[in-house]
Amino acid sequence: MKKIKILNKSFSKPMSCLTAYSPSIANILDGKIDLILVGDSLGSTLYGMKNTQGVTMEMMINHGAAVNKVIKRSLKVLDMPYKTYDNKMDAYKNAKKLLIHCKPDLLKIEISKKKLVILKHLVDKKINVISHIGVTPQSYNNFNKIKIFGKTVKERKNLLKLAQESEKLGAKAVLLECITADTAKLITENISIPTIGIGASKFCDGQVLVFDDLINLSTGDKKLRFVKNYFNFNKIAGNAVRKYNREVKLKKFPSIKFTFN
């Protein structure tokens, strides 16, 4: 495992990253994992959107600022939302807003060959950026059309080149989403900055998941293959709600213990 350095912080083991959109969740995660991501996945997770394209700067600022208040030990990562970095002027203006209001350690942007110029511009402005390649959710209207990348020789070469260009232009890390294990391994072995995977195998230098998926909070959605549930919050919370409802109906709650005299 390569020695990983991000902003003077070193990790000799694979990095862990989870999403947080609220102070209560961020407080649970802080110091227990390496990176906390305020992701634009909040669009579907919190707001019921079908994709991430409806996520606004205001949403990211509100959630990013709230999460920032409680994070003391983990590194803070913030997504730049859809259409906020289409050109160099907008990218820098919006990045500055996010940095001022939310104070993240790194910003994450979805990268294609055309967006490399944006990455370079932000890095030139002394902004720490994570390059997100492979499946880039902001480019999808319908998540059902998402496919795995890296299956063909051409895709493998293109992804490797994109990762290498990202490193060359100054990205602090590369996030690999939904790509084959052999492609993830190839990229990880051929760049010196860390790779963080989501649906990209154990060969990455770190892993990220959506916290709500980790605890099985939302059961209505079809779980992608890379999602692992570590705790069934939905079941436990459901039992607590049923118990509360029963006690209210039977007038067992509030008892004297929970009543002011």
Contents of the next structure:
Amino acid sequence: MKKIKILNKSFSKPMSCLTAYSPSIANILDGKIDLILVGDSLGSTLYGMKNTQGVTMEMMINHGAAVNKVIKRSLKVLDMPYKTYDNKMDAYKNAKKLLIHCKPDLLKIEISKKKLVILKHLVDKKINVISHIGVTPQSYNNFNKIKIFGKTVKERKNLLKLAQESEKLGAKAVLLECITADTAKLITENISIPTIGIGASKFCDGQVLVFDDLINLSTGDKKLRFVKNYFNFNKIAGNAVRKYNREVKLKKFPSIKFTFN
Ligand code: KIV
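What would the structure be for the form predicted in complex with 3-methyl-2-oxobutanoic acid, given that what you showed me was the form predicted on its own?
All chains and molecules follow, beginning with the one already shown.
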């Protein structure tokens, strides 16, 4: 699968991407999907933060390095955390740290018009970058305020421009988050690097989801419309825990089979 060099649009089928923050999950995903993202969504998903703004370089390095050890086949993508790429110098210094410790194939940064200069700087330094546009979670203190982008002509025009600029400056792909279907289609058809969507319709060259959402491992906050649970881990794990608890109380566990003589 690594033969898919660094992302191009000539795949015969859409690319698949999921998040992994730990080696055990990365091990399940490796080779079964095209890209594995160590996303800063780990802030809310793993650390119980109310947004991604508290995610640090140390967290990304720890999780990125641990995940890196087990990924052999899928491409590895790592998020640069909030405020670590506010200016060119910080961006390059922090990008280098992440590359040294976690060895990702690509770094992902959240892009606004102002951040295009950072994208260019990292590309000039020969770093593979994914440009994340639309809903950019790092700009939200409160996730309840997140809205869908691309509904108005102005938003559509701005997003297309941002995607085209990202391509022109050398981004390897554009990640579209929470964007209307017609805007995603417009962008996908008008850039030659791949689009990867989350809540951005089927009109993208690839799809990404948070793994915990895929298996319903989340803490029970409201489910977003674009999330599909493929497996109900919460329910199955809950049953296993209840069974274990019952067996402990009844002294059925540990039985002889699980006892050293
Ligand atoms: O951090 C993350 O998991 C992401 C996805 C929402 C694409 O950026």
